[in-house]
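As structure tokens, one chain now follows by itself in the form predicted on its own.
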Amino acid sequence: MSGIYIHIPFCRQRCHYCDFYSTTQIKRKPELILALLSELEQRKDWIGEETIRTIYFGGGTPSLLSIDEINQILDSIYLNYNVVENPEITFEANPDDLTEKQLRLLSETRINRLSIGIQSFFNDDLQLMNRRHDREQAINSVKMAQEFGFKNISVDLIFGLPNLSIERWNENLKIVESLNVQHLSAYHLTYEKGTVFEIKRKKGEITPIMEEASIMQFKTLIAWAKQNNFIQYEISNFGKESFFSQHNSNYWNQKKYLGIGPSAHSYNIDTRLWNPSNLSMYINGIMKKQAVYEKEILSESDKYNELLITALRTKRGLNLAQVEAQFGNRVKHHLLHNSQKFVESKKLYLKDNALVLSDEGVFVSDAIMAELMLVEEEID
């Protein structure tokens, strides 16, 4: 089964940490909707006979869409694709967009999962990040969504913010606990190239917190999750039983997915495609029925590295039997040899014939993955 991702690039203002493709040209929304509908029809054969299990509205800010626009997109998906009877349909939203009226209308659509971008419950942190909402709107958006019948709600938090104390981080987690949501995505702040935060860091206007403080915040998060029956099924994602994100799990389980919209990526095991991160290029190309995407044919080492990176992020880890079945005994032994030092240093451990990151390994996961990846000649 596969998933469809819809990228809605519009934002009223850009968050200081964000490097996702977005634009403030909201007046071009009608043009984008026509292009999205056209791309959905043009690419309906790309994932073959796959059944669609998940649909995900991401961004940007999908909550800037009207209800009519949401229904137009969903109707097009149901018309052009084979959708399961009860798909997971996720809708990302900013708290300030989730008014009582909007939530009532959303509850009348096919959307059955909300992902609310809260990031922090402290107003000064929200102002630092250039978020549009405040603490009260964040809390009320969740409570109102529950009142309108949403029973599968995820919230986002960011830790590792400049000057974020362990006490304040604990308070953020306590509020999440009190809201009785089903899922939490918690990300460490990264200073991505070109973002306002990265520019300010280089100028010395903000100072990243010490690594020890970040580690303590992450350990606090893991302990909190265990105490509150949240399962850490992926490095940054915590869900209660039966409430893991099915759509994001498609990525980590290497299922096929189709990305619609500017900057969206698609993957069908053998090929990866990505649309231009440019609204005009995307709209003009799609409306002329041109292939606007760039394309990469994945080599065997690409496929191995894809498996490595996605599987190691999950609680189940990288299954050695799967590595051997797909890539042969030599690649498995290469993996075991290169991972030995990480096992000895307790950054990795073996469980049920799989390599799994330890809590300590998570903090250096990028470095571990880089050392375990293969170059082309090593798999031929």
Second form
Amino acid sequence: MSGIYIHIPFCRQRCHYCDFYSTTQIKRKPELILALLSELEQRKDWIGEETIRTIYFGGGTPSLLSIDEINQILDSIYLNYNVVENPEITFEANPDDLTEKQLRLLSETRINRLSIGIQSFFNDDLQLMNRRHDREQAINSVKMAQEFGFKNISVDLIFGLPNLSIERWNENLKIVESLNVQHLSAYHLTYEKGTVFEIKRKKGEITPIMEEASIMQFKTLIAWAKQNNFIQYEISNFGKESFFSQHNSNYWNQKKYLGIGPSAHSYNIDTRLWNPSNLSMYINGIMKKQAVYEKEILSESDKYNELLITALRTKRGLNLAQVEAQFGNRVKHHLLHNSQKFVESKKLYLKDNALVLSDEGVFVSDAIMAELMLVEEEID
Amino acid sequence: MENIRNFCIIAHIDHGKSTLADRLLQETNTVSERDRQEQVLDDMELERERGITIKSHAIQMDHERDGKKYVLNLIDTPGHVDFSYEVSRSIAACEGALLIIDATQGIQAQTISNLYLAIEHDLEIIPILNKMDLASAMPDEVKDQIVDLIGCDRDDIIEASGKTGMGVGLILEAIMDRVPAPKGDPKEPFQALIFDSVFNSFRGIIAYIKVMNGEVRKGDLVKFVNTGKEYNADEVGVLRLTQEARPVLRTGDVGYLISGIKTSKEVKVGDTITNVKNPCKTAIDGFEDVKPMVFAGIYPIDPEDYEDLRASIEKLQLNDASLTFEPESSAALGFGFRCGFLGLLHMEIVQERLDREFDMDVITTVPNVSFNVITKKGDLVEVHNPSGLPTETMIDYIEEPYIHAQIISRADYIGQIMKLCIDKRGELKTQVYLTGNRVEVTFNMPLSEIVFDFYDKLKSISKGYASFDYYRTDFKRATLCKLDILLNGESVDALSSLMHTSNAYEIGRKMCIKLKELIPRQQFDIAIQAAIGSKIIARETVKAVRKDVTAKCYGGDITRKRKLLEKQKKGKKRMRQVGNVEVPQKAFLAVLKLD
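The structure above corresponds to the form predicted on its own; please give the structure of the form predicted in complex with its partner chain next.
Everything in the complex follows now, all chains and molecules, and the chain you saw is the first one.
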């Protein structure tokens, strides 16, 4: 079972926190569509005989695609790949693109899951982030989508914004609660290189939130999720029972995936490929049927480190039996030995023969993962 | 012999010594155009880069005038305070000195102290005003300074420019006319002064010598007076651009002697060489067994490089007999070496040469001076390391080395400079107005006070204009204590230092603050404490990280997150573990620069 990711790199404007690859050259969309269709055909063999269980339109802004373009891409996938019955097909959309008309048309496609980039219900926060929608559009887009029959809707929120008060954060969560969606992705703002936020932070125009406030918001989120039957199945992802993102779960469960489009990543257990983060390089290369991607062959320690950093992010945790089966007894003992201090400090706990991050541990998960990783000489 | 002229050059860093020397070599056709490279004498990369001379060099030139052939030996001397003994030995090998002063800058402290050395040795001084081609030259003012200083005739000062070649002919004339021929008696037993030595991987240690009396022939059996060792003079010769063997070196000659010596310690600068069968009656005056005065631990960053580090230091020592080392170990840094240096610049040079010539990454610990501990039994124990201090009950008293410090600066800065020196326990000796607005002050100061950020402060106070020189004087009783730094209650040996009690509170407090900046937050609170004995005198806390904002792991780009965390882990691995605290390497160095 594998997934296909389609990257639509166009944005009308750049959000100030975002470092995913995007471009404002929307007029090149027709060229891109041709390249995407061509790449889908060229890379049929990547996944082998496996069936496709999830399809994900991400970006950028997939909601800039016309219904025809969406259908062309999906048709090509169905033609070239063995798609299971009832696949999960997710479409990322900005609230301002989800007009009544567009939602009606989307509801007639095979798309069955919407991921709506709301980020906040406060207009000044939205402006700070350079989002194009407002509170009303955000709320309406969800309500209308439900009216058109979408029963699997996810919304994105960002917390830890500069000056975000706990009251505001509570209010954001309250609105999500009232909208009766099935899934929430809630990310703490990170200041990524090259983003406007990072530049402003360096200049001192933005002061990152205090650590205490940041922890408080995260704790609030976790408590809120428990009250509202959202299961925190991954550090930043919360779903109602049986509404976890299957596509994203693939990433965390070492399942194969094919990434189509500029900057998209593909993975087949032993290798990871990524396309250039450059529209022209991507289109020109694909149209000439050249291999445009960069490639990384994963060593044993790479594989172990990836298992570690993905599995620990999930509710299931890092299964010791799996570590032993896949990497041997020594690696398992290394893990047990190094994780002991975190178990003692209650940042990790053992459950069903798996190491799982506690709530306290989640706060410092990067440090814990880094500590447990294998680098160079440790492997032998 | 009457046509030999042995001379050295006295100049401040950047006053154009090497460029002018290059001009002399060209003028006498010693260096062909083909071999010409900037600063022929400074052949060590580091010397060229810093524009300073670390080792002594010598080069022989021929010059003919009115049918008379002259042999001119230029002995280039090290130009830094740390090497004042070496300078004095080079000066002792000469009869004349070119005093080069930058016409745009005037006389500097270091020039003066070397000049005094030259005058003490009765050298004929030829004053030269260099960089006369520059618009900013102030010949009248600087000439006044020179006349004041050496009492020469104004007309004796040669105006020159190494850059344009101006005055070079006049300098050559002056060397031939004014520098006396070497004295000494060719009929006396062989007696030669060692003014430097170099290591050659094929020939062993090569001694640079000046024959004071008698002669030495290839194959002679010679004796080094101070070490008492005897060798065969396998080869003798003169120092041209390369070494040129000669059958004999005679009275007044400057040259080299090779005798297959393998350890640099056997060839001591200042030692006397004589003939075994027909020895000289006395050794040449002024020999000193120079002892290192500043000590610091040098540790490999990667503990596995310990043996490589040893081999590298051993090799360095071949060319640098004043460097000493012995193994030591530290709980925080593992195995390394306690190294002794002549001074701070010497320490810096050794560190840089280890890096450049041997590709060794090292951590250097807080340096300290050599203390004399007098025990209650009356024994004298030299202490080079804070951990080597005997227990308090055994100590009668401790002595620390003092220096005579000399600073020349513009008068505007002198108030602040005096304050700095007094803060550093200096005792004002003299204050002299040189010329115009230049002032010379001299102080008696403990050497240990210049080990901690003295140069940097002096530079910043004087906007870089003050020049500083010192020589060691004697040991004086001092109230010293051992300052320890504790991380979560555990003492970090590599951060301990011995210092005057009056400084301990201030430095302890500053060290804690500095370490707080340098030690990254970890998963628990870290208490940084400064202590004297069991008494805590300062404390800072590095608060625990309570939240790291987890980078997203999204869109399938797991590689990036993995690499990010791998990098984080590798960074941690390079840190030193003190108890449960991880300390970055730079913390061990940066405490030297407190403020």
